[in-house]
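Next comes just one chain, in structure tokens: the form predicted together with its partner chain.
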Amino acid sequence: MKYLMSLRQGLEKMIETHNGYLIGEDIQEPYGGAFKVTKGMSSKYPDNIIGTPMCEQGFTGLGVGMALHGEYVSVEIMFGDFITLIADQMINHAAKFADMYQQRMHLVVRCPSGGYRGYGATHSQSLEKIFMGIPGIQVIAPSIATDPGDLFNRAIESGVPTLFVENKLDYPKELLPDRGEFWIKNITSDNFPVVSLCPEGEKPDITLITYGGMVPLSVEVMKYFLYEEEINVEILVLSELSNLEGKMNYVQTHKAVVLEEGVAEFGWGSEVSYELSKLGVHSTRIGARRRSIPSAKKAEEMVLPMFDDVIATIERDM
């Protein structure tokens, strides 16, 4: 199954199970969302798909209020770059009600993020780190390594306001478990599972820790080292980004590379590295350089993490 279809099934399950609602710009027919995730859904569930004017703060507030009233709600932010606009509703409202008032809220804010498409500085970013480390909300990222729809349902059922970080490039991709590939070694029983990918039968030499849209690139890196250099790279794909407790125990080696698409400095990878350091695992982080993401192809490739960057880093560290 494809990533987008899995996600759509997850959204439909929420509507079918809980009479849930989707809120966002252009999510109704005939448009069906900027990335077509909700295509056809407003014909099928006309009362449940709520189109809005362009007012991210206002309609995220609608989502927070509906969730307080007991509804299951998912808000779509058209581009992840626009989550800056909803910081107040998430950080000063939803998070505070959840943590300070111990209020359960079935609210998931989805935000298609990421670059490599030439969309330029304000339509390509991975800004989710802004929302990590905020008590009361969680940041969850699906990937092709698991079932994005199932992950969405776990997020909405959790009762914790969630930022759900999708990657635009992943929508048309086939999910790994459905490709009949032999890489998946373990899916942990965490509510938001950690997936480990590793070549068959061999003890891994180094661990690559990543999430979301960096998974396809990581698989290519793993294949390269297996076939070209006979080095076994283990990939750990996290889905719950905002809580690392216990997750580094899944690392089987003593060397790790942490890969994210967002800016590396002051990022998620830095936090993962800190957790690894407590276990005596040596780590390096890779992410975007601290520049605005260019529209020009070569310049964009100079800013965002690329296949060659990851290869070079691992070769240096081995």
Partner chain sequence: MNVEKIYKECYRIRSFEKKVEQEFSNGKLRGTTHGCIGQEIIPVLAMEFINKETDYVVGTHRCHGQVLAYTGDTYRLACEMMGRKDGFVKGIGGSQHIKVDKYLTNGITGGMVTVGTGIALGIKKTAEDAIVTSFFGDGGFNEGYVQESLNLAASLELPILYICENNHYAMSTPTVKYSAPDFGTRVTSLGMYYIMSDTAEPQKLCNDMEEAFSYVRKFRKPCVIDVHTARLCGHSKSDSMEYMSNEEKQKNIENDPIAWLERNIQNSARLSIQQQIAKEINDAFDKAYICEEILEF
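Compare with the form predicted together with its partner chain: the form predicted on its own:
A single chain, with no partners or molecules, comes next.
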């Protein structure tokens, strides 16, 4: 199954189970959302798909109010870069209401994020770390290693306001099967599971920890080292980014590389590295360079983490 189809099925399950609502710009027919996740849904569920003007603050506030009233609501931000516009609604409203009134809020804010498509500085960022340290908000990142629709349903059922980080490049991709050409997939029993991909029958030499849109790149890195260097790379994929408690216990090696698409400094990778250090695991971070993301392909590749960057880092650390 493709990532997009899984996600669409998750949205439909919320509507059919809870009479939930989808809110966002251009999510109705004929457009069906910037990345076509909601295509056809406004014809199927005309009363549950709410198209909005270009006002992220306004329609996110609407979603917060509806969730506070007990409705199940998914808000779509057209590009993840625009989550800066909803900071007040999420940080000072959704997170605080849930805590102050001891009320479950079934609210998920979906935000297509990431680069590699030449969209330029204001449509290519991975800004989810802005929300990771905020009490009362959980940050969840589906990937091709997980079931995006299932993760969405777990997030909406949790009753915790959620930022749901979808990578733009993943929508047309097939989900990884339980057993691949050269690896086995293991999934933990956590509500938002940790997925490990390990070379079949081999003890890993180093762990590559990542999430979201960096999973396909990580699989290519694993394949390269297995076939070209006879080094066994274990990939650990996290889906719950804002809670690392206990998750580093799944690391099987004493060396790790932490890979994220966003800027490495002051981010998710820093927290992962800190947790690893408490377990005596040496780690190195890889992320985007600290500058705006250009639209020209070659220039964009100089800013965002690339295959060669990961290969060089692992070779150095080994």
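Between two forms, the rigid core is defined as the largest C-alpha subset superposing within 1.5 Å. Positions refer to the first chain, counted from 1. This one's a predicted model, so the numbers in the text were calculated from it and none came from an experiment.
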Rigid core superposition, residue 246 Cα moves 2 angstroms or more between these two forms: no
